[in-house]
Ligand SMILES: Nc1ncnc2c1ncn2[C@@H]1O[C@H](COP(=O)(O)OP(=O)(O)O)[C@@H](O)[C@H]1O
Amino acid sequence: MDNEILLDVQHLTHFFPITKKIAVKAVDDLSFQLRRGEIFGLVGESGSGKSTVARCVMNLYRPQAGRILYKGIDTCDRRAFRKNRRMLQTTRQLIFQDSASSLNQRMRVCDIIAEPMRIQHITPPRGTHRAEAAFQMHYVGLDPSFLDRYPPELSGGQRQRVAIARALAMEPELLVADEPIASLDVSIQAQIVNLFKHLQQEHGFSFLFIAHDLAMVEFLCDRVGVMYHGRLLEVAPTEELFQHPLHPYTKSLLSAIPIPDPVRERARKLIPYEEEPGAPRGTLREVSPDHFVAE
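Output structure of the single chain, in the form predicted alone:
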């Protein structure tokens, strides 16, 4: 991992209108940077705005304010996006939470994996689309015999591996995973996270990993950002954040992590967090090297 900034999110704000006068602010003045070759985890409870951030980064949503710079290109600028459309669509890939709905139920696995290459008119490195799909299947731990199956014939873990293979077939520089393990069994979650770690080491891509499972984030990520109600409250290297959390909400979140030991689990105390009404929406301040906390 080097210090080159691949993704720079600056003062991102996005809201969803409910009526003409009422809107829900999903992301509120959020800024963070993702370095080349880094795994950055974004955590927070459901409804904190994590998925909205992922969709803005991938240009599925157009934010109301802020800038998103990818390799120095402002992807929110329509002219800049059109000029660099092919590069942006090939070097950035997204893995959704629900593999059942993100895979076409009427397409065979080999066609699903090869589809991005067909759309972008990319010649398969291994000669044919089928050979390329078979290689990617092997890479994510699936037997080539699955090539002619359809998504409904696969388990949840197998479908998620197909989704990962489809994303990796494009050899992306940025991979965004929006809660990719949330809908899987615990044992399958561990397999997928281990697969992510192995693939990132092999490919060296930058990885924005969005989750609410803090144990998985601690195992996988280099740095972690903690979100609450659309705002980023704390950003720090993973070990630093888990050992020395500074923001009250981070402390509350970490206190909720289950402990495998039944005796210690019974003695565990949750730290409540209640945001004071009218509390100032502070900016992030660096309190120690690479450790930022909202004031």
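Having displayed the form predicted alone, please output the structure of the form predicted in complex with the named molecule.
All you get below is the one chain by itself.
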């Protein structure tokens, strides 16, 4: 892994208007950097804004404030985006959290997987689009008999794997994966995680990996950022974060990791975390090399 910065998120802020008067601050002045060839994990409370970050990074939302630099290009700038559109659309891919609703219900699996290649006029490396789709399906553990099915005829985990195959077919440099494996059984999770690791090590893919399963994050990620209420509270290399968590929310999160052992799991106690209302919003400070915590 070199130290080139592939993705640089600076002071990202995004609101959602709910009614005329109320708005949700989904992401609030958030900054982090993803190095080339790195797997950066984003964890945190449900509703803390992880998916919103992913969608801003992929230009699906236009943030109200902040900049997102990808290979030095400000992707939120309309002109810069237009000029680099093809590069941005072919080298970045997103796996959605709810692939069930993000897949086109009226398309067959083989067409869903080949669609991005068709749109970008990419010649499939394995001859035909169908052969390419079949190859990618094999990678994610799906039988070729699924090629002619439609999404409503698949189980939740099968649909999720179609979404993963579709993103991988583009051989992206940056893969943003929003809870890609939560709906899969543990053996297939292991298979996909091994695949991600292989793609990082052998093909130099970079990942923004959003997940709840901290055991998987610990196994897969190089660095981890902990989010809470739209902000980053702690960022550190994975081992450092799991060994020496500093922020009380991180400690609470780590205490909540379920243990697959009935006796130990039932005895496990959660360290609760409540943010004091009106507490000052901390800024990230580097307390040891590469370990940042909000104070």
